[in-house]
Structures are given as structure tokens and as C-alpha cells.
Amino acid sequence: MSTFAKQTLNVNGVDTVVHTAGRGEPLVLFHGAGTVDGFDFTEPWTEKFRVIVPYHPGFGESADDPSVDEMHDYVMHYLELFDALELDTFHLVGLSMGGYLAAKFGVEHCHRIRKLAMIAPALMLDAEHPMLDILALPGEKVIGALVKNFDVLKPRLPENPDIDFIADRYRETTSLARLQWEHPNDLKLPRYLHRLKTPTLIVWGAEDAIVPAAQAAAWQRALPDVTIDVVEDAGHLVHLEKPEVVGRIGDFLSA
């Protein structure tokens, strides 16, 4: 099992914390909305790759930037973590979220993404397959949500929920609603998503109750080099249902 190590950089008077762990080229993974999932499923990657797991600011481990209001911010923010780690060139790997944000950045920011992977990308227009809005629900609703078998998800969870579980969930689901009350989803990205050339995978499990599978179409029309892995019997978190994606997509990142 690697051990990574944490660090903390400043970005922009913004404390980051980044783990990480591994030898070789470097992966770069951007979490989803919550952080409960934990990043643990990238052990595997390690053994290949530098892998490295930064917390979004106002989630996980991260200080709160109350002024990131737009997902833009975060690409900003992480241009200036990336210099602060001297990262040129790189994969990545975005979920939910995370996946969405991947493909924002590399839109503008091809050059320096060697191999693109996302897990259920969030936030894409799909009028015929809409995303669940998950601000809407309660908390524990969203988490039982997040996969199709619970006791995948259940050890990671705390039997009996602490005031500092609940504070956290709350505190990154007000970072979420930030970034997504005004904007809940992105309208101009698709007409971009040609820019980026990247070879893509993008994995999505077959019965996602938060971002249908039905819009891998979407991603598909879109994108100009990408392979599309729908994983039957598995939720939004299919890494986590069905841990043989995480060695598919270390291997299309690696061949």
C-alpha cells in the first residue's frame, strides 16, 4: 500500500492541501462534490504514476475561498497550484464533478494534458437526460444516491455521524451550491469541447442515479477522440462498485 505524503501550498493566499504518492509520470485526480468517497481507489496508480490528489478549496482538507463562485475559479486556481509544483505536462482524472472540471480546464489548457479520464462527469447540459439535483435533497439521501450497492460506500461512512462529519458535508455542500446556484449547469461548454484533442476515456456506471449514463452520448458527440465504458450493475461511484475501472483506465492512461 503507498503512503502519501500531505503538503500544504498557498495559492493565491488560499491554503491547498495536496497528497501525494508514486513514481513516474504524473496523474493528476480532481475529486467530485464530496470528499466522504475519500481517494484511497488511486493506490493502484501509484505503482505507474506520481499520483497527485489535491482538495478543491472549500472541501476536504482545503481552506474555504468564499470568492470561487464559478467553476473558472478553480480553473485560475489550479493553473497557479500547478506552477507552484513545477507540473508542465500530465494525465488527469476527474470525477463527477471533478470529471467536468477536467474537461473545463483542458478546453483551454489542452497542451498540458497528456491523457484525459472522467468518471460520470457532472454539469453537462442534457435537457432529455437531466442531472439529479442534488441540492435539493438532503444530505443523506445524495449519499445513498451515490451507488447502487450501499455497503460498497457504508465502511466509509461513521456509524454514528459526528458534529464535525455533519459540519464538513455542510461546509462543502455550501461550496457546491456557490459554484452551481447561479450557474447549475454549464451551457456554453459543449460548444468547445471540440478544442479538446486529448485522447478521453470517460467511464460511467450503467445505473447512475445522480448523472444519467444516457449523457455519455452528449460527451460522445462532442469530443473529438474519446471512448465511452458504460459499467453495467454500478452507480455514480463506479470506481468504488466495480474497483477493475480503476485498473482500465490506468492502463489507457499508461498505453
The other form holds:
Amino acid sequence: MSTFAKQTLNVNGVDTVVHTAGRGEPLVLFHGAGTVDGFDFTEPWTEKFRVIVPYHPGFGESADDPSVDEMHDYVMHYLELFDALELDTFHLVGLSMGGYLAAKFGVEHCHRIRKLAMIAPALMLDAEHPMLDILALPGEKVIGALVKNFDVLKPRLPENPDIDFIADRYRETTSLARLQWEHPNDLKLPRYLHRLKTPTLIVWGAEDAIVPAAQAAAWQRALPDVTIDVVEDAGHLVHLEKPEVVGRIGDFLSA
Amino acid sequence: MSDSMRFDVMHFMPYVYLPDNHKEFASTWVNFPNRYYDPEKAHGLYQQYFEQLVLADRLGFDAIVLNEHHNTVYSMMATPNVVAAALLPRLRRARICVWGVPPNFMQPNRLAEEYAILDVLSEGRLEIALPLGTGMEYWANSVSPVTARERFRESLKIMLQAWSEDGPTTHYGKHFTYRYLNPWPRPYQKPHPPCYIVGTGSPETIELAAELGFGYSSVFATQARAKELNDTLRERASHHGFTLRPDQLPLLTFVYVAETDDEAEQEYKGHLRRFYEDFARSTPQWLAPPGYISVEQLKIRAAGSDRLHGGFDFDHIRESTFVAVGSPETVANLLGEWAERMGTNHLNNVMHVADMPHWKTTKNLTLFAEEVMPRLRTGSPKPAAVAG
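Let's see the other form, the form predicted together with the partner chain, since the form predicted on its own is already up.
Now the full complex is given, and it begins with the chain already shown.
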């Protein structure tokens, strides 16, 4: 068992919390638009990698910055954070919105990414298989839609959500809404994805109710070097429902 | 506050023909299916409501108050300026108050123009309020609730500039760019119609009203809270160099007058219940879209129960909010006492709620004008406790 060490860095005025564990080549995780799922699933990677889990501004333990109002601001934020961490090249894993952010980072800076893994990347427009508009749903319905087997998520949620829990979710949803209330999808990203030449693995739960696994085909068409791994009997948080995919991602990154 | 007491009538113009199965829907706002809207029935309702407001004008009410809501049975005024324009030629002397169009759902120059036209048409009888818009409206419009407050402030600045400064002027802001801000027409009243901010008392909104020296009307606040808000506003306004007049603090009341207290209660209670339970029925999600309020405000609001958008307890509502139901004497005494306590001489009375039939509304308006107004316009009212 590795223990994550927590540090807080002031990145261009934003107190940014980063958790780090393990030794080896650096592996950065970009979390999704909510943080209730936690990052303890990254544990197996710490045997081979130095796992670095930053919280995005406006999410989890990091501070808010209302001027961070488009995804490119997050790309800039991470360029500055990686400077502060003295990270030159690294493996990158992105979950859901974090997958989209990883792709956005990658089309501009793919030479810094050794290998890329994305889990159910969100927010890329696929008109034929639109993602669920999670901003339109009450919070409890979004949480219910995250997994096929709710038992894997249940222990991570409070039995009776108190106002602090609800307020934390409201804050993270606000941060998401800041990015995409008026424009829920990035219409331009597909145009630039061919620049992301990094070897990439995309893992997707076949029964993802948030971002349909059918969107994988669009990524397959757009990315030059991509492997798609669709996992049966799993939803959006496939890494929680099928822990073996965590191992497969680790193997892909270290191969 | 005798002769100068001002009496407004506010009408929500609800769409009253709810389907039998409406209780199956958690909310009658935002996503309540519009297949239940029947334009022929709506036409009849507009005729009836207009008749009520024309009657109010003839009876001597000082102003007619309209407002804006979207995607709901609560109000048939998605664009109140259209309703105001239709109503204007039928009014003889009453002011027309559009309280108001949320600037966030308009281009600010365009809203400045619409209000200017209404002001010119009415020879300066227009008053306006500038609301942020309820959370519900942000689900219905293509404007982010996250940046609503900063966008709202910028819109107000543009509107005031358009009215107060000779054009063309320019505006280069975050949300809007005007290379030639030069609207024709300009308001009849100089520099612009009287302005109010309407809100539920968020600190940001109070501060904005104080900064601009605008009037303020809190909606659906408890008596204690409304008093607190008026006091805060006066204090903040004076901090910014303004002295608020009593008429700049209109008090929103729900009023029903009948021959006796018992009759009034009998005739009114069911409609108020329907107002709370059916017409104002919303959900926490609709009330607070992401970023519409701060996390701190969310916690404060969650701590206090929301009496409007939920259950109905007549006695509690009557004791804690401004609902005056009873004989002319009872109503006059209550209103007089509240006006005094709130430091206002301006009553904005909702006299039709929910599915109240035409006859009750016209009776309410008539009794109020003939029996309540004279009591409040002369002499000081007795305390309510004495009036039984």
C-alpha cells in the first residue's frame, strides 16, 4: 500500500492540491467533472509509476477561480502546474471530462505525453450518440447514471447526504457549468485530434449511460494511434466497476 | 402616510387550466409539458385579466404591475412588454409597472428601447424593475446562470448609459460590445423611468440597488426578513449617498377583502392554497441552477425552509408573510400597520391568485377601492390586534 502525500501549490494565484504516491515514471491523472468517485483506484499504478493526482481548480480540494471559464484555461493551468512540479514528460490518464481535457492538452502538447489513456472521454460532440446532458438532471439522477452496478459507488456516498455534501456537488457542477452551460460540446476538437499522435488507449464501459460507448468510433476515426477497449457489463465509471481495467491501463502505459 | 399612500395591483396572469394529472409532475415550471397550453383558453384568460386591470384603473388604483416568467402556468407573461403595450390604450390614469423583464434575457439596448417606447406611449407613466430572474428562467433561456450576476450588472450599466447620456456612446465590456449605443427613442421621463430592483434578498442584489439609488422590493420574504432587508437597504443606500423615499420600497402583499373576516377567509383560502401547492410548485434544482447562487447562499437557503415553493400552511403564511385577508377594516388595519413598520407608503397588492374566478377578483378590487383605500388615505389605522 502506498500512501498519497498531499501538497498545495499556488499556481498563478490558485491554491492547487496535488496528491502523489509511488515511484517510477510520472503518471498524471485528470479527474472528471465530479470527485465523489475518489482516486484510490489508482493504487495499483503506484507500484510502477509516480502517480500524480491534481484537483482541477473549482473541484475537490483545489480552490476556485471564476476566471477559469473555458477548457483552454485548464490547459494553461496544467502547463504552469507541470512547470512547478518540474514535470517534462509523463503518462497521462483522463476520466470523462478529464479525458476530454487530456485530449485538449494533447492536441497542443502531445510531445510531453509519453502515453495517453482515456476512460469514457466526454464533451466531444457526436451528434449521432449524444452524451447525457448532466447539467439538465437533478444531482441524484446523475449519480445514479454513473455506474451500471450501483453497489460499487454506494460505499463512496454518504447514506444521508448533508448540506455540505450537497454544497460540494453544487460547487463542482457550477465549475462544470462555467465551462459548458451555453456550449455543452466542443465542436472544434475533432478538427485537431489528428495532431494527437501519442499512443492512446481508450477504455469504455459498454453500458455507459453518461457518454455512450458508441462515441468510441469517432475517437477511433480521429486519432492516429489508438486502441479501443470496450468493457461489457459496466457503466461510465468502468474503472470502479471492473478493477481489472486499471491493471490493463497500467500494462498499456508501461509496455 | 395618509393622502400619499399609493395602491398598485399586481397580476400574475396564471394559466389556470391545469390538467387533471398535474400532481404527477414535481413542478409546474421549466419542464411542465406545454402540450397542456390551449391558446383558445389562454385568449379567454387574457380578456378576463385585462378586464380586471381596466377595472382597477377605473376604481382608482395608482398602478398596474406586470412581470415576466417562462415555461410555467404561474404566469402568461413571458414577454410583459407586449402585454403592457396591449393594456396601455385601455388604461386612463394608472401607471404601468413592468417589474420586470430580466435584462439577462434581452440585448440591453433592445430592452432600453422597449421601455423607452412604453414610456413615450404612456406619456411617462412607465415604471420598471430590473430583476435577475428566478433560477427557473435560466433553465428556459440560453444564458449561463454562472455569470448571471456579472452579466446583469453590465446590462444595467448599458441601459442607464443609453438613457442618461446623449448618444452615440460606446461600451466595451465582457459580455457586450456597443460601437454606437444611440437608441431612438429615448424615455419620456428624464433621465429614465423610476427603477426598482426586485429580489429575494440576496446581498449582491441589495448592494446593487443601494449603489444605484434604486428602489427595492423583496418578494416572498417573511415579515421579519423584509423589515431587515428594508433597513439594510436604507443603510447601504445612505452609504452610497442616496436617501430612499418611502415610495421606493414597495411592499408586496397578497390581499383579499370580503364583507366579513369569515367570508374573506372562506372565499380566499383555497385559491391561495392552489397558488402555493400548484402554481408555485418547483424543485430545488429549478430554483438554484448551477452558479445562480454562491455555495454560501445555497447553505443559508437550505437551512431556512422555502415556504413559497412547497407546502401550504395558511395560518403560518398569514402570520409570517404579508397576506391580508378579511373585512375592509381588518385589511386596512393590517396594511396600515405593515406600511408603518416597513417605512413605506407604497403597497403592491396581488389581488388575484391561482384559479380565483372573475367575480371574486372584481369583488376584491371593488371592495378594496371603495372600503379599504379611504380608510388608509385618511387617518392613521388602528392596530390590527384591536380589529378582530
